[in-house]
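Below sits a lone chain in structure tokens, taken as the form predicted on its own.
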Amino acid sequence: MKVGIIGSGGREHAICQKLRDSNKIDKIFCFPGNAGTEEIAENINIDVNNFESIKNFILDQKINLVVIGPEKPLVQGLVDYLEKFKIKVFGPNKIASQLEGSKIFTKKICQKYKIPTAKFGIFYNKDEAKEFLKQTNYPTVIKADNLASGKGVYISKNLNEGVIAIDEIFEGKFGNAKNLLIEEFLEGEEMSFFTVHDGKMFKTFGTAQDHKRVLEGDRGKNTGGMGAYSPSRLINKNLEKKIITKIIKPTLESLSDMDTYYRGFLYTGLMIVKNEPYLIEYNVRMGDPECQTILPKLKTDLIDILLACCEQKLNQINIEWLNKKSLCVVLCSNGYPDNFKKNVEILNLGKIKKKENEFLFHAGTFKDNGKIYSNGGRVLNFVSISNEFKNAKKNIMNNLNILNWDNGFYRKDIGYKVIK
């Protein structure tokens, strides 16, 4: 079977390359895809935005099966638009995207159906918020309602950062901002919690700890994610319960009061305090880095299991792993998540001999005549996957070394909070 593959981060190459190990897939398409993606696949050369030029491709080439990896397609709709032409697609429609398409839609689900969230307020101008912002307790938390590829939370301590952030939230930082969300700051631990869904079940997929912040030590400025371990140290039994009676069943019933319902990965960003789950945000795709973090502990044929999804079977599915620990660091252009060059050369690539459980995910990186350039904030992905975090740590650490990227810099406490 064919299938494509949309999006060209790290995430992308993460699922094709899961898609490549099963023998049941003669071709894959990414578009457009990165250098990695274009060593075991073909890229095509197609602006994602163009839904019709996509379909047109899917229908000459007779693709059976399309999965969606970023959320700007999502939220707007590329998958109702491709249903219309009886194209198979893996992936949240319109309605169900605005789980992360708008926070402010969360939020209201969140207080329709109890479920367990900071207490917020909605602020749709600079006046009304700041003046909120003089009666509020700090730390507070101030988001952009709208897509901001994980970069629009702010974190504030005082006044003078809760007004920065507003005036760059309005002023339109994240893109056209209507609307701003200030939240109660909550004490706890994050974690990222995965469950797959075919539009009537769902099973869990696995659990990870991003790390958000720039700099080590989770300072500095919000970034989409300088890397991540699976499964979170968090996790147990009685935790997973919880997530999934008070937060995740509440809000599929949400959906399904507006007639819709979910299919596709769901991430579930969690704040945990004192082992009670409280919900952040949702995104409606698998994580990244969390997603090259997780999926090489699958043992499952992925394609399986998509299609399962598409055809309502999941529950027909057993989907195993391999009993292991994951770890993920992100190289970023220096300069990230702020200006950064780009069209850099990354030499030394070829001397990385990876050894068995070790993976290179490409993401902001392109080809030209043989040659390997950056040209994102978030250039590559170092994977391991081991009995023990230090051990996957170790190997990650010794391929970074004889990358030795000059424009590039990474995170060295990845996994910290794990690894004695």
Second form
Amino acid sequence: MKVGIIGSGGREHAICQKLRDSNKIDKIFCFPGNAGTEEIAENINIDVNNFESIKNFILDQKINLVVIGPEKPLVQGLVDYLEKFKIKVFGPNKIASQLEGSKIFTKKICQKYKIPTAKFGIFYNKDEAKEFLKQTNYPTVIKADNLASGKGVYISKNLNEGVIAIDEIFEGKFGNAKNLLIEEFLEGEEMSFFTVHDGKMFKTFGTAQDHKRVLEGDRGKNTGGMGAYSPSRLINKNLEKKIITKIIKPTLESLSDMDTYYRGFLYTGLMIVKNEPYLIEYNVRMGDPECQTILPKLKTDLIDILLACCEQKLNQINIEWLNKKSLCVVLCSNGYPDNFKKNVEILNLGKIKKKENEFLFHAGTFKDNGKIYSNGGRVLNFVSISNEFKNAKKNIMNNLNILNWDNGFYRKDIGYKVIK
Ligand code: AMP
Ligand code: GLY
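In place of the form predicted on its own, output the structure of the form predicted together with adenosine monophosphate.
To see the whole picture, the full complex is given below, headed by that same chain.
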């Protein structure tokens, strides 16, 4: 069987590795992939915004299944487009992808189906939004409505900071903005909760705790994610039941009321306040770096799960996991999430001798003339699984020290809530 993977991050390398481990797969193509996927698959340098050329390649090569990693092609409707050509695709359709593509779409569903979430208002111009800020409580949360890779969210401590946020959003810092959201600040602990869906039913697919802020102690700017551990320390059967009945099931019902359905991974971003879940956001894909953290624990063949979803046979699959703790630390380019240098060589990669419980997933890397260079903000993901978070972290730190990359930095405190 031939599989295609769209994307070039750590998440896609982790998916690619898991599929490579399956003996049912003969060939994997990555569009466009990175230096890590190049070792185990064929990277195809295609513009992923050009749906037609992707489709032509898939049909020419007779690729049996396409897996879409990132949100952008999903929100733009790549699934719907490829399905018109009878191509099998794992991922949600364009309407369902609005769950991530538009925060307002999701908030309206929350309102109609009584899904617990922060109280909010939608504002269509600067003046109205600023007027509202005069009478709200602080901190308050101000969000751009469109896709902004986790960066279009401001936690404003006072009126002054709020005004700056509103100006930046309406001035187009995160793309053309017709509106924004102002939300109540929820005080609690975050959790990433994953499910996998076949359009008719779904199964849980692990939990994780991401570390979104760039600096140690959860300070500084928001990033795509600086590291994660799995499982989340918050999860228990009672909480899982609440998340499913109060949040996920009503959301699926809302899609069904719109005459559509959900197929693919669903990432439910939650704030847990006193063992009660509140929806912060949906992502219509696996998390990054949560995917790199969770997949190494998966025992079931990933391709069986993905195909079952495409054939609405997920009920026939038993998803099994290693009973281990997993931790991931992301090595970033100095300067991320602002400006950083590209095309910096990464020496010493060959010196890292990974053990069976250690994984190294590439993100912003490419290979040229046998050498590996950085070309992104998040560059490499160091993952280890173990019986204890503490041991997983020790393995990761060892490998980071061996690499010793001058141009990079990482948070040394990933997992501080579960490692004493
Ligand atoms: P989002 O892009 O909506 O996931 O927001 C990015 C990050 O901002 C989240 O992961 C939270 O850390 C924080 N955040 C967003 N909304 C809220 C909220 N209502 N209360 C507290 N923190 C929030
Ligand atoms: N780690 C956060 C995300 O994937 O959006």
